[in-house]
Amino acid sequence: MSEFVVSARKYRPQTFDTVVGQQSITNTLKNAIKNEHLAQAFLFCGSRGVGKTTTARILAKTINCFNPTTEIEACDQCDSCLSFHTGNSLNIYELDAASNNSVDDIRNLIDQVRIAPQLGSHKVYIIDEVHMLSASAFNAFLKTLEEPPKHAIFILATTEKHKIIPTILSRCQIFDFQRIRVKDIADHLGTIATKEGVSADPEALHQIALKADGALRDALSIFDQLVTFAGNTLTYKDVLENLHILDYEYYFKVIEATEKEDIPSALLILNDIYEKGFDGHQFVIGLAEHLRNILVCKDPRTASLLETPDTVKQRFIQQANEIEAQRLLRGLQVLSKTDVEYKASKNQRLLIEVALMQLCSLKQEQEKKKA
């Protein structure tokens, strides 16, 4: 039985050009290498799964490569690159500050910094979750970070930049990694699905990307889970069932019922949602998001803000043409109030039912105001 390797490791980017969604940062780093303007301390900030540690490793590998390409990428063939891939490189030192956050850990690192590299031009020290270092460890690190040996480069990575003391920040070049766009994640998943021989619906991949909330690693973990569940054919229905996501079809039906002022239909849809085991609060939040999306589609200029497949976007545009903006705003007010009151309510289902009745009565409310 062959050993299974999770997609997050199997398809981890090995070059700057394969890093997803961080082109401005990778271009800046490539230019710094090309022009020999490398700083001696970098701080990579951003939420989980956006490529901080991956980019740090690629930078470390590239600056020590003996035969970099014209595109400033590592050759992956020289002794330095090969030792990096086998995990035997003595030029790259990784420290997890979450579990090695004491003064002694930093002193051990400082002792190693003094030793020149045996192979290549630089020794690179990657410190992950650097905000977890204790105050005394930060202070012990300051002097070395300010005046490191010429061969030493420090790359600090953190998800919580605000916890890092200003004296450390002032000594680093700071790169803020952005959350990866839904489209970029979906496209990357599509590429991996093709390589793995998995037939995946675009809507299914888009839903995984939405669920990942800007973190590519999370998206790959979800993808692996779903492929295990569904096999080599991944459908939108499989994603909904396995991740227990409420289909957007329900929201379209609820809005159709409210426009027809059909209270019984709206209540029956809510009952169906409850019977399938979905949380009422999530339904309220999802319906509010649905109204927001319709409102966004009222103007072609803002319709591009909608991160949905084109087929779904057309349905949003259709509903946007049928509903007045004033009613949408009033509906958002109703759902926002329901959201705030939900946790304190003794009868949460009734609270949602009343909100749906109010949404079904918005036309009448508007007509009374006009009269």
Ligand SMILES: Nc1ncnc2c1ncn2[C@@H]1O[C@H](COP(=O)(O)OP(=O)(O)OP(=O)(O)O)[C@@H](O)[C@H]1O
The other form holds:
Amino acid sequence: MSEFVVSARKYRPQTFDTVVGQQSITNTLKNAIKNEHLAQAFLFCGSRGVGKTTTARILAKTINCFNPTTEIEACDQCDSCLSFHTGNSLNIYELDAASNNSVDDIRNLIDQVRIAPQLGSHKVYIIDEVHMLSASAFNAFLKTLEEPPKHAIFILATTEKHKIIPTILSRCQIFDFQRIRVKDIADHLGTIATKEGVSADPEALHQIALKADGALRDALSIFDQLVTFAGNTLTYKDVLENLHILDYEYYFKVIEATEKEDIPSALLILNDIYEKGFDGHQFVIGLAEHLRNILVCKDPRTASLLETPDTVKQRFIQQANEIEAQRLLRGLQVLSKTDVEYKASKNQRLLIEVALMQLCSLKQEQEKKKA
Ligand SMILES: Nc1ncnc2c1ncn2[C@@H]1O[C@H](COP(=O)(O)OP(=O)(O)OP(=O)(O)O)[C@@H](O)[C@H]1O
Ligand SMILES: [Mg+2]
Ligand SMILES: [Zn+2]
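Same protein, different condition: the form predicted alone was shown, now please give the form predicted together with the ligand.
Now the complete complex, all chains and molecules, led by this one.
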């Protein structure tokens, strides 16, 4: 049996161009390499799983490559590139500051830094979770960071930029990594699914992307987990069941019911949701989001703000055509009030039921106002 490698590792990008959703950063780095204007200390900030370590490794490989392409990508064939691929390169040094945060750890590193590289031009030191370094370790490090030997490049990475002291910040070129957009994550999952021979619904991938909340690593882990469960076809239903996500179908149905002023149907749908074990508060928040999506689809210019697959978007546009903006806004007010009152309420289910009844009466409310 061949060894199973998790997708997050198997599909770690090897070139600047394949890093998803961080174009401005990768372009800046490529330009800096091209113009030989590379800083010696970088701070990569951003939430987990968005490509900090990946980009740091690509940078290390590319600046040491003997035959970079005109696009400033590593050739992946020279001795230096090959040593990176086999994990034998001595030009990259990764320190996890979360577990190596003492002065001694930093002293070790500083001793290392003095030694020039044997192969290639630069040694790259990646210090992950740098905010975890102790105060004394930081101090020991400052001098080296200020005047590093020519061959050394430091890449400090952190998920908590606010914990980095100003003396460090001011010595680094700072790159803020963005959370990855839902659509970009879904597209990326799509390519990986194809490579893995998994046929996956676009809606399934979209749900995974939503759940990952901007982190590509999380998206890949969820994807692996679901494929283990579902095998070679991954449907929207598989994803909902496994991740315990409320199907957006419910929201479409609730809005259909409220538009028909059909209180019984609305209450029965809510009952169904409770019976499936979903949380009422999540439903309120989800329904508000649904109204927002409809509102956004009122205008073709804002419809692009909607990050859903096209088939679903069409349905939002259809509901947008049927419901007046005024009524959507009133609906949002009702739900926002429910959201605020939810925690303090002694009877949360009743609170939601009343909100649904109010939503069912919005047409009447409007007509009374007009009269
Ligand atoms: N921008 C991206 N493009 C493509 N793949 C990505 C990207 N970001 C993360 N990944 C995937 O997630 C994995 C982990 O990414 P990486 O180690 O670069 O994250 P990180 O930002 O350093 O996270 P952490 O803060 O947890 O250290 C990669 O191996 C890759 O598969
Ligand atoms: Mg990392
Ligand atoms: Zn090379």
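This is a predicted model, so every value here is computed, not measured. Positions refer to the first chain, counted from 1. Rigid core (definition): largest C-alpha set, two forms, superposition within 1.5 Å.
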**Request:** Determine, after fitting the two forms on their core, whether A193 shows a C-alpha shift of 2 Å or more between these two forms.
**Result:** no
**Message:** Given a superposition on the rigid core, I'd like a yes or no on whether Q77 shifts its C-alpha by 2 Å or more between these two forms.
**Reply:** yes
**Core-aligned CA displacement of P264 at least 2 Å between these two forms** = no
